[in-house]
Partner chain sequence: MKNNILIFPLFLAGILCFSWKEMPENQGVSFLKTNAVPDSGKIIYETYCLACHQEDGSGVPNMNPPLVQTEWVLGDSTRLINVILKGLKETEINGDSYSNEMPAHDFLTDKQIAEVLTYVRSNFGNKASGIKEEDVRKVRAKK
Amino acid sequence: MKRYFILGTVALFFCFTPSGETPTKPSAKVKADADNGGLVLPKGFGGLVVSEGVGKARHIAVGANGDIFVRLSKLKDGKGTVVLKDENGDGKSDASSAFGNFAGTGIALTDKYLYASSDTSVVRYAMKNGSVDEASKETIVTGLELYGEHGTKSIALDDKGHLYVTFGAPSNACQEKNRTKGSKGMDPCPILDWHGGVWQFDANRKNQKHADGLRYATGIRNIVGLDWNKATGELYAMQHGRDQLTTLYPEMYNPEQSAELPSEEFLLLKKGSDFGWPYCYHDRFQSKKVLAPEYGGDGKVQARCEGKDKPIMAFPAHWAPNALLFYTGNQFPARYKNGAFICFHGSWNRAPLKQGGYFVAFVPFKDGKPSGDYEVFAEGFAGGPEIKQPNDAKARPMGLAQGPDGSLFITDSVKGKVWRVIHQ
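Isolated structure of the chain on its own, the form predicted on its own:
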């Protein structure tokens, strides 16, 4: 892990991006808060609080006119998407509205449509003059199974008219009895027929069912962070690794090992990819996929896992990566161009080790792959040097979006706080 501090003298070398584009600067009226909104950022960056709280925020999108659209996991005043407007141009929200009577996670915005997902469907609205036309609502995917564990549906759009929808597995490791000591893994795992992966749909066809989609990638326990990389024309995602190795197999894993395993995986998803869940998990200390104990594994043997697709980067366990964004703007220094920002939400099961996550990371990219270690880009969300459990966190970073001027927007799932990060 690296923490970068960009000195003012060095920043002069980034007057132009490699392609010759002039960096975009935020409006002169947009200034960082004195305390950067409570965030700790690399030198040269500033943060400001756009909104003190919109509700249980999930993913976020920002329109070409600067309007901010925030999805909520719970309805607020009967609505599931909040719209924040900055009418005086100072970077702060001074007007808000809401629409849609369904909660959820996913949101994707084009110049023509806003797509939003619930746990059972994906709908879209036409955009008129930068605003949502509520009367134009169309259901694109419908009738999806409702289940409590890993039921959220993140979405992404490519540049070929496809919509990608995540289907988390309603299970930890596909045991006959979920999360039960001594219960064997089902083999083959029937959950993979309809869950545990990403499905591709026609972004313009109405009323599609799950069966109308193409299973694009499989063997993935749960994805919340998903993004289409415009620079490479590929789909990328962050996987939440499995839980409870020491609870279910205390004879094989001590609590410290269970806290550190398995990896949270950064995935490049190609058509037909198979990352091995539930039969396999990734061990970043051994840099390989190993056979899960439910299927006869001992923490070392690979067996059927040797041929499974591997992550492009592995992170410590149980950090809960909940958003992924490839930065395409010109406001930030050139090294950030086409790199990846990741929100680590923090998780519940790193005991007896310290809680982990609760920050936004940056991963530099080259030729479609990470070109260096991850860096802590924004932290200070949890509010304090150390928290004992997730409920102690004052804020948990959840969603990411890029503004039209290249600013980075971050949401919080506790009260729905929204930050904007600018390069000064």
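Having gone through the form predicted on its own, I am curious about the other one (the form predicted in complex with the partner chain); can you provide its structure?
Since only the chain itself is given, any partners or molecules it might have are not part of what comes next.
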């Protein structure tokens, strides 16, 4: 902690030298709530509740004028994207509206367009004076297969005109019968042809089908959080590791081992990357990819997993990283710049052990790689020190966005509460 303080101070000093950028401060009218909106934050940070609840919130984006756009996983009054405005400038939403008759997860905003995904498509709207022009709606990707498990589509844009879309595997471990004890893993796994990866599309071409996209990276069970890192010009993502090692293989894994395996993986995606799902999973205690039991693994042997791409960082199992954001703002102390914020939605597959996650983490970065361990950045969402059942959680962090002044916005999937975190 102390070390970070010193680092932070040194970094801050550089901030004020002519070569550095001037920190942006939130407007004086924006103040943290007395209780920081129920969040526990590092020293110097404050939190405020922007909205008490917009619905079942997913990902979020904030425009240059401060307008907030939140995607919903379930339509509310027939609409799937909520717009929150702050007309008096105190940081709290005082006007809300909604548009689009489709629910879904993904959202990406540029100065010209707002992209939004359903589980079967990606559309975009032109932005006119900071507002969405609903009549300008264009379908960019269409006709995607509808499936429940890992079927949500998260999206990201790069700076070369590409759109990245996640295609989670409709499966836990590519067994012949999904999640069924005694059922073998399919080999090769046919799911990988069309799912279990990230596909790259042209961000400006209309009506592309799945087959028009390029399978950019594969061997990934499910991604919800991904982000283009502008500092390095690379795509990063968070993988949700497999479930149920003990229910499927009780003779090999006890409930404690199953609660701690496999890793949730922080991935650097390059064109052609293969991270090994379903054949492999990552074990952070052995610090390697091992062969999955569905493919004859014993929890130790690597076999074909030896050459698979490794994560840049491994997190405890089942925490469900649902958003990733590289911080580019100047409001937070300089050590946060280009580092990664990660929303851990919180686990369910640790039962009967107590659950974990349910917080926002920060990972410092240097030269495109983590330069230190993760830190708990924001917690207190779920209410209470321990969560036994996910349903007990009052709130679960789900989406992340950066505001024009460098504030961090966080959504909650239970009621759709929206927080703003500022540095004072």
